[in-house]
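Listed next as structure tokens is one chain, alone, in the form predicted on its own.
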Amino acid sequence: MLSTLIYRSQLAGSVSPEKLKALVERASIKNAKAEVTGILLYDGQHFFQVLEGSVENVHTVFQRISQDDRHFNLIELMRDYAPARRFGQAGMALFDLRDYQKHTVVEALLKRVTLTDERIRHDRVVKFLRSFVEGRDKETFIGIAPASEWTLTTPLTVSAVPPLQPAADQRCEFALQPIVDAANRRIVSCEALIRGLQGAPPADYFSQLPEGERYQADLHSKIYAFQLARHLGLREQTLSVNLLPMSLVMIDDAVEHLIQQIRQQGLRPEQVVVEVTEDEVISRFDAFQFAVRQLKAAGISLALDDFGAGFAGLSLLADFQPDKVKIDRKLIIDIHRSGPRQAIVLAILKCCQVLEITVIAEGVEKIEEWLWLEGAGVRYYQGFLFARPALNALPAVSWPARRP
């Protein structure tokens, strides 16, 4: 099966036109042992390349150059699969485009292409070529330092307040994980996760519930997450609690139970973000935008959790108009190094701006996926790079500083 990989990257340093040939002659031997044929594209800073071969030995070529020290900012654009190679006759050819002439440098490059007429107009590996032979790719590229220039400073701070002890009857725990700014260096919001007794796993608390007790038991539990907050002394700081959709809606007045349990602990609504996901199926669609209203009616504010990791994300956004939004990790996971990711995530940032919707990136584990999501003009953070989730604590913030 033949397989396609296009990667664009930055070079690292510069290099002459003939050190540049050399390295292109050696790679080209070495892709041509391994049947991998294409073409390397150069404007003077970037390299743009297409690999052609067989799954296994593209793989192989690809992880031999992400490897190279040489360029930096790799990011793969596209892997796909095709009937016939498009650079067939090119073997691993070099096309620096410094040697053309910029009206004509689009019609020498599809002279390399072997490709029927008709077929290059459609093709997708082409319509990457031309973007980036014309530019039009630099709008989306987002480069960024290399993540050895960054470090992590976790300031010395000791909290006066102990753990919160939970009662003997308790069924459930929490664990805090802080939301952060990472460039003003502050927490702003704290999320409440749910835990079974000892920090176990959501899934064993919810697996020993009985079915009919689950929307009862979701909802009662978060009297636990509003005492914890009391007890941090949490009392500027939004608080974000998760809730299953449904709960809003099989249980009755269950947005005046939620009111009344913040207040009973001391809390604002307006302290309060209710977060809900779109992995359960809504069934009753008005009941839970008539729940939604009564949120926002007492200053609750909504988010959309795990977005994109779902089907009904861009429906919850359309009908529901969420305050925040935050984007899933399965999105964030080496964004730095995903071009599919990154178009998506571009495309939620714009969407949002346009709705006045915050948007949150959770999940973010290294410095690199958070380095380019802050070139991409994300503000707001949660993952295991600032802070793990404490169980019934508030845990230290780390932040990211430039090595001196």
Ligand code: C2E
Given for the second form:
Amino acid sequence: MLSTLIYRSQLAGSVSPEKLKALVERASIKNAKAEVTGILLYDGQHFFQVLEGSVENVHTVFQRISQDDRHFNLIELMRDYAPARRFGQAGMALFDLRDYQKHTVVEALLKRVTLTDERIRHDRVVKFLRSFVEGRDKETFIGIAPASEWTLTTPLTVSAVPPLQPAADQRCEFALQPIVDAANRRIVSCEALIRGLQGAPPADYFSQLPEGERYQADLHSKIYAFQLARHLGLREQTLSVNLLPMSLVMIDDAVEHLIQQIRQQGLRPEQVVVEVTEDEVISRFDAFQFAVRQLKAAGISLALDDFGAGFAGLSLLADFQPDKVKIDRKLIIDIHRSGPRQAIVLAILKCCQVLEITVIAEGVEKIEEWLWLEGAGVRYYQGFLFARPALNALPAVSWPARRP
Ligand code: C2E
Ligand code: MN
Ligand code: MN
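Taking the form predicted on its own as the starting point, write out the structure of the form predicted in complex with this ligand.
Following is the full complex, with the preceding chain placed first.
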């Protein structure tokens, strides 16, 4: 099967036109053996390459290209399948945009395309090519500094407050993970993540509960999260707790009960954020709306968790606007290299900006992911890059810092 891959990258350092030509010719010979053909566009600063060939060979060639340190900021824009090659069997042609006048460059490029006129009009690859040549893709291009220019501060190993000792009859505990404003090195919130005994994962805790006790246990467990917040003396930061929306719907006076628990531990409702996931919200939307009204009336904020991982996506925001949206890790992973993820996250950011919804990027593990997200305008983060959850304690945070 014929597959196509498009990427875009930036030249590291400089290269003379002769050297570039020689480089492409050498690569072309290697690619020819694998029957990978296409075109390489260059504008003096950026590369834009279309690779066509079998799925496996395109993948292998692309792996090799990705590891080449003569370019950086490499972003995979498209992977698709097609009935025929766009550039015939012409090997890998180099197309230097600087050799053409602005008003003739598109025409010159289209002359190279070996598809029928009709196919050219509808072909996504051709549209991508035009967008690069006309400079339209610059609107969404976010260049980031090489990760090697950055390091992480070593967190202090000793916390000022010792971990909370859980009571003997307690059947669950909480781990805390900070949500940070990385640029200003501030912890803005702590998310309480439920754990079974000895720090067992949340799924273990919930699966050992009898079916009928799930919501009750979920709601009542929050007392331990609030206790932990009190123990740590949380004041400036908010405490984010996860709740199944049905825990608020199925249990009588759930919201009142929650508020009572909050006050008992010396916290204010304004300090508490309730996180709910997209799928849970849409499955019982009307019932959930009732709980939302009660929470908001009490001063508690709402965050939509794992946004983008569920079925609803942006359409959910048409009917329900939370205070915060947490973008799921599935969309964050390797965002600095993925054109589709970048496009989706930029759209979420734009939408949330217009609606004045705070955005948090979840599951940030790499400096590069953080750098790209900063460039896109994200301010709040949660992820192993900054801190892993700590059982019964607030973990210290590693902050990104420029290497001296
Ligand atoms: P969540 O609310 O999306 O919580 C974030 C999860 O992502 C946590 O897993 C956290 O450890 C993990 N995480 C954070 N940063 C990273 C990262 O950089 N990389 C990766 N790979 N993972 C990261 P955890 O603690 O296992 O929680 C899983 C889910 O369990 C939570 O997802 C939440 O939906 C649910 N949960 C946790 N506590 C409660 C609770 O009290 N009640 C209810 N109903 N659900 C809870
Ligand atoms: Mn959560
Ligand atoms: Mn989440």
